[in-house]
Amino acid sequence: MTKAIGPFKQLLTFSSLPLKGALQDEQLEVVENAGILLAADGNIARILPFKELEDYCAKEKILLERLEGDFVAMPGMIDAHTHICWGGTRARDYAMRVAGKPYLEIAKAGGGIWDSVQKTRAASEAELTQKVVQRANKLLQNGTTTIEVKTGYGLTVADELKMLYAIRAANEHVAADLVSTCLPAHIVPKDFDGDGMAYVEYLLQDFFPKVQAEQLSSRADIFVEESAFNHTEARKYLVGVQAMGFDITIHADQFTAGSSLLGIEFKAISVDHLEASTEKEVAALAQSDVIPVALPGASLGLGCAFTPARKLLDAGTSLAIATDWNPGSAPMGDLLTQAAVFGAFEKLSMAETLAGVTFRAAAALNLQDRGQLITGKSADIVAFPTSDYREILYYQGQLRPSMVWKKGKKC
């Protein structure tokens, strides 16, 4: 059915905003005294200012929505890079590397990715959706109504399938949007009998084709590094799944710089991590669309240097923040905290910011029907209570929303 939300004191819409490049917040659109009127599919079908759409509704007999308070309203926030499909802990990593450790250390004592792949391929499919629905639940509460799930922490064709099972499951059970992506090629397992190489051809042969026949995913992810997979490894692996017709993501320059350029050179959706970016990759990406996408919570879960976020929107480039929450090296999961520190640090408008959790997140996922509260789009809003969205970001994450709606229901 038809219904109306508001008064909104202030509703940022993020119309007209460009995909790419820096923004000022004078560019933001802050409509004033402001209601949404829904349509009976859950998306936008106008903006209008409140008494307006106060008498629409009376003359209409249409449902209102009214809000008592002063609210915010902007597009709800969209997560691109997330593993919250996984097993057990990793607090002992976390203590191990702020007293010091290094990587290899930690690993050599039984942690890092291996350590998340033992006690993942331990959880069943039904213990494994619970917590995919118990993370999911906690970023929607915080506002963030469509959420990127990896997987990662199979590394088997059997196991890798269960998260997918997994994440399609939890899907049915929470109200925000679960997209999956699949990466297999997160390191080569362990337990392997092969070098990276043929691990990929396993992938190509007997993962890839089933996730094809079941549908249970259109993405497909490398964590293209030293420690991972390299750049031979990584073409074989982009070849064959974008001739599957999979849309590309890569993990690239996390820890050492280049691997961005794969990114470009195959016209993925987006790149993601980039601290260790040059001059070069940033000018690269400049004149590609892939989207960067940065990841402060795995800066400050390692203690090292974020993404060169100024740089790259200066340069030209578009930029997503997610949160890369996972059990090792980004353990926080909170969107605007993240966003809103990672801000301060890299100096970007409040609209850079904004925009980098709303429509340039969707355009990261390859999503053209959210992020943005104008006609035709999706009705995920979130509402915070204060009278200027300005303290979204003030308060560095400790004003949550009062309430979330998605695709116009009330969460």
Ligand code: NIG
Second form
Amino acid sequence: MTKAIGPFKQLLTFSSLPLKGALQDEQLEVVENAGILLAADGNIARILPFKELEDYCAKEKILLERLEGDFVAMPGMIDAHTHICWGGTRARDYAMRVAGKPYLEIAKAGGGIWDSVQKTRAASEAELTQKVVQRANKLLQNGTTTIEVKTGYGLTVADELKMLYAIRAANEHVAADLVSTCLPAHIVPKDFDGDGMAYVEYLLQDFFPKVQAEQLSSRADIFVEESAFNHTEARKYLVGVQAMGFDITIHADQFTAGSSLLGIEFKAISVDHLEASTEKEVAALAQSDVIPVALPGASLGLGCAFTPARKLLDAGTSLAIATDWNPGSAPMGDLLTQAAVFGAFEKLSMAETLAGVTFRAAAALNLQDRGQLITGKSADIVAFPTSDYREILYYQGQLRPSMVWKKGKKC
Ligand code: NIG
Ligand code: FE
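For comparison with the form predicted alone, please write out the form predicted together with ligand NIG.
All chains and molecules follow, beginning with the one already shown.
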């Protein structure tokens, strides 16, 4: 059944904007006093002046969801990088970190990713499903309608599959879309009998073919860092997953620069983190179609530098912004707050920050069907209680959405 929603004081469409490069607020299409006509398939049929929409609905006997008050609508946000499938907490790590102990030292001393691996292995698939549902619903309430979710706390074939099953089950229970990514190459598990190369071979032989056979995910990620996988191991892994047809994304340049160049070499969809990227990596990324994904939640959680977003955009790259929500480096899980604070520090225009959580984030997940309020795209919509779109970021996360629609359905 077709349906209509409105009026909206302002509607941010993100129509006709480039995928790459700096943006100015003047480039944003802001449609005033508009309404949205929905198609039966949950996509947007048309954006219309509200008066016209009202007349059309009366004539065609279409149900109109009439909104009382002032609202600004924009596409539902897209969180292109999370690790929301985990067991336990790492508050102990956080206490040590804020007291001055570095992340990598805590990891060496038995904390870090390995600690979450043990807690996640101990959790049942049902428990993990419930955790993912809870966290995804929190993101949804705050306006995020598409959420990427990584594995990476299982690190055996069985435990990584358990995470993928939990993500798939959670997807059935939440209105938001969950997009799963395989990150079995998060670290070499301490109990694996062999070195990094042997572990990569094990994953390519025993894990990825199962993922494909059961159609559990089409994306593969790897953490390339001194404490995780080196470039030789990463090349082996990337050659293997690429040959199987997986879309590639990389945890790159988080503490050490250089691994984003691997992303370019392997035509990754995105390279994420980049806090340590130098001018060399920025320049190379600008010559490629790889999408940089900034993770301000990890900078806030670790108390370290932000991804050089201003430099990246000025050099000509795209830029998505995601939460990295995970138990270790990024426990906050609040995309709007993080994007707003990040924009203030990195001197991003509102257009650049909002593009980073909408259509540019869709591109970071290789999704073409969402992220803009235009005809034919999914009616994933978030409405804020204001008449000025600038207030969405101005309140730095404290202006929460009043309404969220996924595929045209109110959540
Ligand atoms: O993106 N850097 C690697 N992985 C995660 C952290 C995971 C953890 O600390 O549990 C990240 O920050
Ligand atoms: Fe991450």
